[in-house]
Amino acid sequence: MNIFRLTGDLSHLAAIIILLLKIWKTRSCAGISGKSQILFALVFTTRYLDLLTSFISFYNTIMKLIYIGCAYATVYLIYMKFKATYDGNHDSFRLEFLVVPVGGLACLVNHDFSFLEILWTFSIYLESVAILPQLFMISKTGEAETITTHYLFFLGLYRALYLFNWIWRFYFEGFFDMIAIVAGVVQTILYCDFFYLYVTKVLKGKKLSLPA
């Protein structure tokens, strides 16, 4: 495992932990898009079904179980435990506008037309746009809490580091996965404006806001 993948995984894990701690400590999921969290739970579920069919490594298995468990724990906290604090009025992005096209694309463009491979491809495509409901929610409310922006930063950092992981693997291993790379580039682009605002505002102690 190269340093980019390891730090990418740790950034991803940090993002998830930050979000869970934010919700648990404040006893509130205000400002968090439940719809984005549903999409991430769907991403991990469809991607890691290979847990039932193959074993890669102890590290790989543990990380997959953590991602799945934390994703569903987050959804539970938002829609059950702290449901009264959930802002459903602003979290109004239509999930079918993402899930249906992504499902169709996964069936058309994949490495192998098999059940698990199509679900894996679906998860890759869906992850690239899963953050859109969260960004849409911030745009509607006009601002985001600092802790939420830290969550988004580490989530974006994870994806950016994975792009370097793909470059590393191509250079040293000759491995090249066009589907994963293109989806990763799309996801990173979605974070570009956020990264700029994070550096110019949040790191200077200002509140992050997006054009409403």
Contents of the next structure:
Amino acid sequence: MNIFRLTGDLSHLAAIIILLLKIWKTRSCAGISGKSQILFALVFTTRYLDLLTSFISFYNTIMKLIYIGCAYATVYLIYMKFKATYDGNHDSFRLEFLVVPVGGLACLVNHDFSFLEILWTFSIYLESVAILPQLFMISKTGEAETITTHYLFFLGLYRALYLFNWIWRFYFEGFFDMIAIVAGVVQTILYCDFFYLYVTKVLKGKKLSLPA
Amino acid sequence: LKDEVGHDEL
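In place of the form predicted alone, the structure of the form predicted in complex with its partner chain is requested.
What follows is the entire complex, opening with the chain shown before.
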């Protein structure tokens, strides 16, 4: 554990909680891509199956349970409880365009051709692109609520902090995981355009809106 | 390169 890893995890947790609270407090999931949230639930489910096979630490187990629980709670709020507010027409990204290629890649490029390892690899690749339906939705509507941009900021910050974590671990522990690093770099790059808009607009008190 | 007991990162 190092400071980048810890702040990365906390940033990830902050993003998840911000989204849940936003939906709960406003009683609405307008502007939120349910498809991205389904992908994140799938990511956590396929990655954390090792909860059943190996114990790493109390911290590790608790965080995994919180992430999975929150992911399913978010999907429940969007598709069940506040379904009437879900903006399905603008959430038109085709999930199979992500899930199928990512599944194929996970079978081809992995550390070990075993069931759990392939699911872990699938989850790593899928996470790197899971935000695309949300970004696609924002580009379609041309705007995002400020609270939604805070969610995206913390979600992007989490993976950026993990990059520093991996640099740290390489130098001080000799540890590196090429699959996680490459996917993490891709994931972080996807947020760069958003980070730019967040700093130049949202942090200056303006709403995030894209030019027509 | 892979942890023997699974992946410690989240």
